[in-house]
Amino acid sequence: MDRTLIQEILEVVEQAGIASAKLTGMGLKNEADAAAVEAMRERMYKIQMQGRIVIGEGERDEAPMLYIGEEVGSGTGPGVDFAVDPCEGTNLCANSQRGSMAVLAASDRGGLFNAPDFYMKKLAAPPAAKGKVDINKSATENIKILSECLGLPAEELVIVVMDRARHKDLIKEIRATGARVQPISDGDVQAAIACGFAGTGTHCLMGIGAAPEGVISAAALRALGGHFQGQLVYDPAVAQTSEWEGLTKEGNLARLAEMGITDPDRVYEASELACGENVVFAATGITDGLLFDGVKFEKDCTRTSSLVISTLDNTARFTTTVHIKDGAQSIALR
């Protein structure tokens, strides 16, 4: 990978954006993932570039757009790795909620972990509580040294979690220490990216969401210098979720097993989820939200709001792109 990546890369995920924000509020995740699925397999075939899918919607028969080993790009340049989240939130996009977004990471070839679809178990925190934190801590010991990592007192603390029966001892243990609970119903990336950025009222996420998500949030915030860990949940009484209805434990270790993760409980860093010598983190608002607002529309043109985050030059770049229609007239300064 060079820095003549990123700018591309930016204009992958903002293409994604504006496909799907198209349907935001009409009640059409699926719809709406299609399109920025779509919209981002077009521009990603435009780079120069050999790229590949390491993450993405599933195996090549489950889903025809972006599959896990799928190749894009031009077929010369680079090697680099992509996992990719086009309409992270899509719940959120169709009900016109805060937090969606398109989102991909990526990093020379071998750079990103790939994570199975499976759960993990996630915490993300500030830079000054790097390798202070531990995930095998309790949420009440992991406040108490974030509250003296940052000279807050826990009370001032923000700790997201995402909104699931699973969560229940966890919630009330986080609030036990005085610490402010922050539930959300989707989209734990951007969640997870806004501790690594001081400002933003969210010191912490805890708790089990996607693993392929949690390889995205890695990836940013080993760019930011935050903290992040994830450990794998093949456990259905852990996880607590319909989508594992019927599947047992055993059954999923021996998935496990065959996609060659020996050391299932295994904690991960952000250093071994995204290693590559580079990485690059960059995502586009589809709706408004915590670090970037949504896609606008507007009578002679369509703004975009962006992040980037580079290791190739240590920097976060958040960008708003104004896509200038033809026989534009009049386009406002802001």
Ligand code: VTB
Contents of the next structure:
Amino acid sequence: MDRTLIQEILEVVEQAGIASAKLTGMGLKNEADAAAVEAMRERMYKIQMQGRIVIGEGERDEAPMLYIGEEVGSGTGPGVDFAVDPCEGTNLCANSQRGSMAVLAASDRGGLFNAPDFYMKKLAAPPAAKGKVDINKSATENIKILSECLGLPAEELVIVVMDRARHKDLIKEIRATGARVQPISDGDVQAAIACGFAGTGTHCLMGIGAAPEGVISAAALRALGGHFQGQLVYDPAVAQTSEWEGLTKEGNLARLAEMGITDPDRVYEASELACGENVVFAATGITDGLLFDGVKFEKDCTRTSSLVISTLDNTARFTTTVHIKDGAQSIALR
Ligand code: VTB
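Now that we've seen the form predicted on its own, could you pull up the form predicted in complex with this ligand?
Okay, now the whole complex, with that chain kicking things off.
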């Protein structure tokens, strides 16, 4: 991978973001996702690369586009692996709530963990706490460590947790330390990345979300120097999700073994989930969020706000792009 890819990758998430933003608030989560998928795929094909989707919309038989293993790009050029989530937080987009975005991570061939479609226990924290907080420690211990590393009393820390039945005890434990809980209905990728920046008001992400998106969060936090650890969740009693109705722990363990995961309890560090020599993370806001605004449609242009984090040049770029319409006559400065 080289730096010329950064601009191309930015355009990929911008196009996906614009496509699904047209459906914001329409209550059509599948359609919003499909629009983002199609736009993302179309733009990806124009890039000179031998691209491959390692995390996408699902297996080939269930996803016509951006399925796992799909080759994308012109077919010549560098080998690049992608983990994509064209419309992260589809419910947020469908209901016009904050925090949905078009997002992806890219790396050299083999540089991203092929995460199974399971759940993942996650711990994300700022660079100052990297390697000090630990997913094996209790929330109470981690909050104490965070407090020391960030120089903030527990009462001034904000811990983001997905608002799910499975987190009832976790939320109780966090509150007992004095730290503040910010429950979110969806969109733990944005929350994880927000931990990598000071000033977002988000100090830590704890709890269980989807594993594939964990890889995307890991890529961003690795590039930012932040903390991310993930551990697969295979026990339906822990995940407490209707998605796993009828599945058993033993069955899930067997599925993982089939996928070649021999140690299902392994804790993966960010540098293992995104192990390539270089990683690029890119996201465009669909709706307004913590890190950037959503897509704004104006008479003469469409405005997108994005973030690209790259180890290729050690940058985190916050970009606003004005996509000028034909015959535009007046484009506001901001
Ligand atoms: C979603 C989504 C998250 O995890 O909730 C999902 O909003 C899985 O959790 O951003 P549920 O099945 O309990 O809804 C994420 O997609 C990413 O980790």
